[in-house]
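Only one chain is included here, represented as structure tokens and corresponding to the form predicted on its own.
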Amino acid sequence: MRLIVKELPEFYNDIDKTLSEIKSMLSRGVNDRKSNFHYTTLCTVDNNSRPQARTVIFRNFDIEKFYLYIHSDLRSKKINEIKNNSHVSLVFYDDKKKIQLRMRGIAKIEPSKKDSWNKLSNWSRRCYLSEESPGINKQEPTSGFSEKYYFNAPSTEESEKGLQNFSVIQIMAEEIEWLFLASQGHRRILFDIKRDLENIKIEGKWLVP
């Protein structure tokens, strides 16, 4: 029986040529719904020293500075976790492409961000308008919002109250674990992120898969 041998990419053996691919997934993941990078795995330490993931929709990426952006509700737990305790992690899969990404950084909780907010439809603005903080206990199933947004999206006018409960979480990627799965043998490289000021400068080395 013949192994089947599929053509390899560019950037297999290439660690310049592999960045250039983590920066175009990440780009592509920000705007391209159906980008598997288009979600992913926030990690936080909560009060008790445990660890927490949720998945997050990934938002925005300055390309120049590597800085991540999500949404949260400034009333939900991971805003007190990170409070707490800063750093953070991200995790990345394509399973098509088989590229995992493991980031981690240190995050930065911005309040009610206009710009941002201003970016969001409506429909989005109405998760915002919960009359009650995420993770709440209740008797019974709920929304968290009025009965008037079941199926409606709120007014412009009416969603400018949700400003109050936004905010933007920037992570700053201090390191990036990159692991691409292949027949022919996995490539795993480890990017540190060194900044001085305004300027960065991306180190990488290959690891044992």
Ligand SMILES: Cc1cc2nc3c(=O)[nH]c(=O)nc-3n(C[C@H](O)[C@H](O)[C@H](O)COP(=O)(O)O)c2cc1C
The other form holds:
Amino acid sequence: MRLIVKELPEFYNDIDKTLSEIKSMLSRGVNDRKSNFHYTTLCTVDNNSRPQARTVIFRNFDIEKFYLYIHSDLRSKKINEIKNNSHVSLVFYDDKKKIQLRMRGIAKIEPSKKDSWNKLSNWSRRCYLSEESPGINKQEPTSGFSEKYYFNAPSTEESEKGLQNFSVIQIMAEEIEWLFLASQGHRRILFDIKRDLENIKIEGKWLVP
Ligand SMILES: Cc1cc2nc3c(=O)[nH]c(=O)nc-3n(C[C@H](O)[C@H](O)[C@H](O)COP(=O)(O)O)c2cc1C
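Please supply the corresponding structure for the form predicted in complex with this ligand (the preceding block corresponds to the form predicted on its own).
Up next: the whole complex, starting with the chain shown before.
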């Protein structure tokens, strides 16, 4: 018989502890740039019903409501796609912990964005200063914004022009699928998030990996 010595985490056979691990990894992902959960893949459905995936930074997490937040340019394609079809999915993978999260949810563009904008550095606000919309075809290579910002951040006053192009995407998680890879045997759980006004109830069930 093959002896497997790797120490298993406490959540290995425990649905509640797995849910706590998910919450902890998502919270850390927002705050820790080195965390593998600081980035995620956001998949939308485009106007021809085809999937469109891209990397985004995971900006904020409401642990009580299971809302996730992402920043983007209001003129980008994904915004239009979300307005036409709010169903999205997110994928996270931590290659050290061997944990994948596949999430499905409903996205919307947050009406209030000023608080998030106020927390951005002027350097980050630079991304929202392009005159033309992201994705527009150009004859020459371009960053989109003025060359005076190549090495210097805009002043706060200059950066304020970007607010009109800035948007916050809120994703209300509906379902999370957990996959933990282990040599003894993988573990897979489907968490269903049920919502009733302000209350949420999360139920997990084991799946064959
Ligand atoms: C590491 C990394 C982080 C990114 N973070 C964001 C982000 O937070 N928000 C965003 O809109 N785009 C981000 N992007 C760019 C997107 O992947 C994508 O190219 C861009 O948003 C245009 O997508 P769209 O045309 O489908 O809207 C990031 C790309 C990389 C490689």
